[in-house]
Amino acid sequence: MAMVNAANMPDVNGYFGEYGGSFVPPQLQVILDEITAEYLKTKDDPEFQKEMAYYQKHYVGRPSPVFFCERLTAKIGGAKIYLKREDLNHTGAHKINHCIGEALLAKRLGKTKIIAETGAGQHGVALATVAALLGLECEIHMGEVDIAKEHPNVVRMQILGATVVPVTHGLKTLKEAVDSAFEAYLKDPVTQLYAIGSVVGPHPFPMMVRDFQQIIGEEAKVQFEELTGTLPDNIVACVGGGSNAMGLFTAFLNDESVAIYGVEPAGHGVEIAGKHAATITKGTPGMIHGFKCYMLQDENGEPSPVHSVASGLDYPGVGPQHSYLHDLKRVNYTHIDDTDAIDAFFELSRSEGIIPAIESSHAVAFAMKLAKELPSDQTILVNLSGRGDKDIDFVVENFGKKYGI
């Protein structure tokens, strides 16, 4: 196992080891070049570090609690389980984050528009929120399945004022989001900032994003060790492109005592072709929307047909870093099915009264099988990502009657 120096990735062309960099046209590679640069320049400019801790303190409410799950805990056996509440940020989600600092930074580099996909919609609703906090346009670009599915999500975006664009090709969710709003953004990227909605895409978006993120394992390595006097053996993070679990392994890639686990969407099993969104755990290096990566991919190298009942992990890449982490096997990347997600998310819901999203549900499946293995004297942190407001209708649909509902 490496330990890793993030402060040192990715290289001055965007790759973690052979990982990311930038394949886009010319024209928009200047444009690349220019948010780059005003970025590297920005992010350490005190008044823009003032400017972001003031709206994450007053606005999103950060810190988010770390919170120790004491009947779940009971109930599974084993090691203890404790959460990093990313679900009671404002918007409800880790993605309020980074949509911040890309807002701030369209706002400096002059830019009238931001424009962006989602899949479960909490990108969508986080930027649309920043949009109206700043006075910016925004268009969200969503595929017509996960409309459907996360039906709440859309109305919040439409109330907050965004343009809410339904892609209707192929398989009509979050890959054919991407496509439909990278062509929207090539229109105009003199007037628009593509503001990516994970640590995926060209050069310099994984660099960003995890940037704004990182804010998550910095709190909660603070937090871990004021509760519990140590830091955890063990922490846990969802990964469908992989921004909250860049947030919450930053912090901790060098503690060598710290066994880190990123849970992909095995859907209705990884063994069944377009079926699953396991990425790192079957993909192979490709490239994918700019960059470069592990992806599910056909013989011809174009991205393969994926399936998640959680619509933010439902993604054929995943993020540059994360293929470089799993190289280097600092982080295990695993996956949990459809039906342990499920599972999970009514347990978390019913033994400690925290509905989660589908997507944040992997995590806490896996740490509740993790937990079994374990000696009670170990812990897990898992990053409960989002909360489930925008999944009830979907699960009390499609699952309600297994549970009683």
The other form holds:
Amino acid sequence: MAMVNAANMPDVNGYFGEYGGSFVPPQLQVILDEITAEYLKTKDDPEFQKEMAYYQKHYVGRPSPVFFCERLTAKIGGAKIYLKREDLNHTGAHKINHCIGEALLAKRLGKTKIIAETGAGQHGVALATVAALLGLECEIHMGEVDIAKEHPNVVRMQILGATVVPVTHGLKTLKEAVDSAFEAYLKDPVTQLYAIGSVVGPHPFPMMVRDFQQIIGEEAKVQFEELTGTLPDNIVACVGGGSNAMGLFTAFLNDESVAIYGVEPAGHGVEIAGKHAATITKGTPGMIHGFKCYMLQDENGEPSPVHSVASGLDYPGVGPQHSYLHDLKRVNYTHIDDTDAIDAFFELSRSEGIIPAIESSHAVAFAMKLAKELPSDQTILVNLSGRGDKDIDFVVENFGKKYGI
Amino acid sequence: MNNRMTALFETKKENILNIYFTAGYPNIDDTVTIIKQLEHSGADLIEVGIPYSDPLADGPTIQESGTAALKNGFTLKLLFEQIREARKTANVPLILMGYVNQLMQFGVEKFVAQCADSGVDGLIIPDLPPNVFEKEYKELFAKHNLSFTFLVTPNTSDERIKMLDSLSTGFLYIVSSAAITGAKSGISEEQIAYFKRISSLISSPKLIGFGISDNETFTTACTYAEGAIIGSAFIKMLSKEGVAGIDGYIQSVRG
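Please supply the corresponding structure for the form predicted together with the partner chain (the preceding block corresponds to the form predicted alone).
Complete assembly follows, chain above in first position.
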């Protein structure tokens, strides 16, 4: 297995191997250079770290626990399944980890407003939350399709005082929301900071968001060892843009004994073009939203339409570090379709009393499959990146009948 | 063969009018007609935009025209055929503007060979970083006699402007504001100071773009540069009047 020195990623120009970098118009590059310089100066500043630690503990509620799924494990028979409970964070997902970092950085840069895209609304809610906490204005761009699907999150953002801008072009989902937010950002990059929602976009965003998220894996490693006396044999996370996955994976990249799985959304099936968002599984290297990664695209370089039952996963690109980890074969990228994800949603709800986000349900579904194939002395640690409260109406309306609702 | 654009900048030093339009818009086969009509009406230079759904540097007008062109069935293969067709009679310098991923997916070598073969004189790729250009593209473009233009914006540092000036093999595209295309019109005192600052720093010919829409803004821009670029305003005119409106529009800009 190829070992990875994560400390060297990315290089000074923001490359993870051949992926990443910054392919943006020059007016934006100037701003990105400023953000990079300020971030590099800030990240090791003890004052900044103290502030981060304070909010992580007293506001987010970190550390989030690691939980052994006894009933689920018994039911499946095979490897033991553990969850890293990012769903228990304030706002219900891992997104708040990087939002606090981005908002604190915005304040240091003297910005008064943070702007971003959101898919399922988890990033938007987390950002609106920290904006309220730190007294910043907040503007969230969201596709009309997602607005209809994720209504509770839209209302939450509005209650928190954020402006939600509906995006009405194209497929009206995450990709278009990114276009729209970037456009609004470029109109005034001086007073605003783009607080991207995943480990995607031009340098320094993939690095910055990963750094803010890697606390997940750092905590989990210690907690898992406390529980079991050793490292997990397998770790699993869902991958859309890939922020929760990089959050969990980073601390384990150099642990040779740990097998790592990234689970992509197969939608209606990876063989049906336009009906999945399994970017690494089916994509080719290309450029989207200012960075190089595996992407789903046509022969003209146009991003392809994508689908997943999970709004937070349907993006035609993926984080550059994931693209590189795939080429290095350090992480195994696999996929789970809509049906299996919804099954896992109900399975975890009913066997452990934990309703997972549909995004995270993809990771749970794969862990269930993997557990079945492995002996009972093996362990699997799943990043439960978010809770499913936001999804309940959508799930019951579309899939309830099959599960007796 | 001589690069038509280099020849233009050698002979004409003022009031250069560069018109941008999106290929395949309003109708897929308008590209040839628009090029011929623009040359006939007195455009000095034509910038043909390659439709793309992810154009980070462009505002709503150009984005919408790109989306419409893609719906019309635009492909790069077709564009090169159209340019070949236009080149049978047109001698005006032609520049293509597109994004890195479009070149990558078409194949960079194949793309530049097609450019040279069909009669393209230069390229603008706003998301291609200067260091990547220098390392991976510069020689290749030169080999095919294609000039390359960089964008300079109000927030670009003096040091970087000088670096872009020395790397540029065409003109420098002076972006009048730090926004996206079509954002606003008119030229402010602050912008004039910025144009003067640039003039003092560079030796390449320069054209001012973003916010140029009529005779007044064109004339003002030409006071501070060799010429100016009109994009969004021209596309808006095309949306309303179609190719029949081109001559009247160009005459009104020239005044």
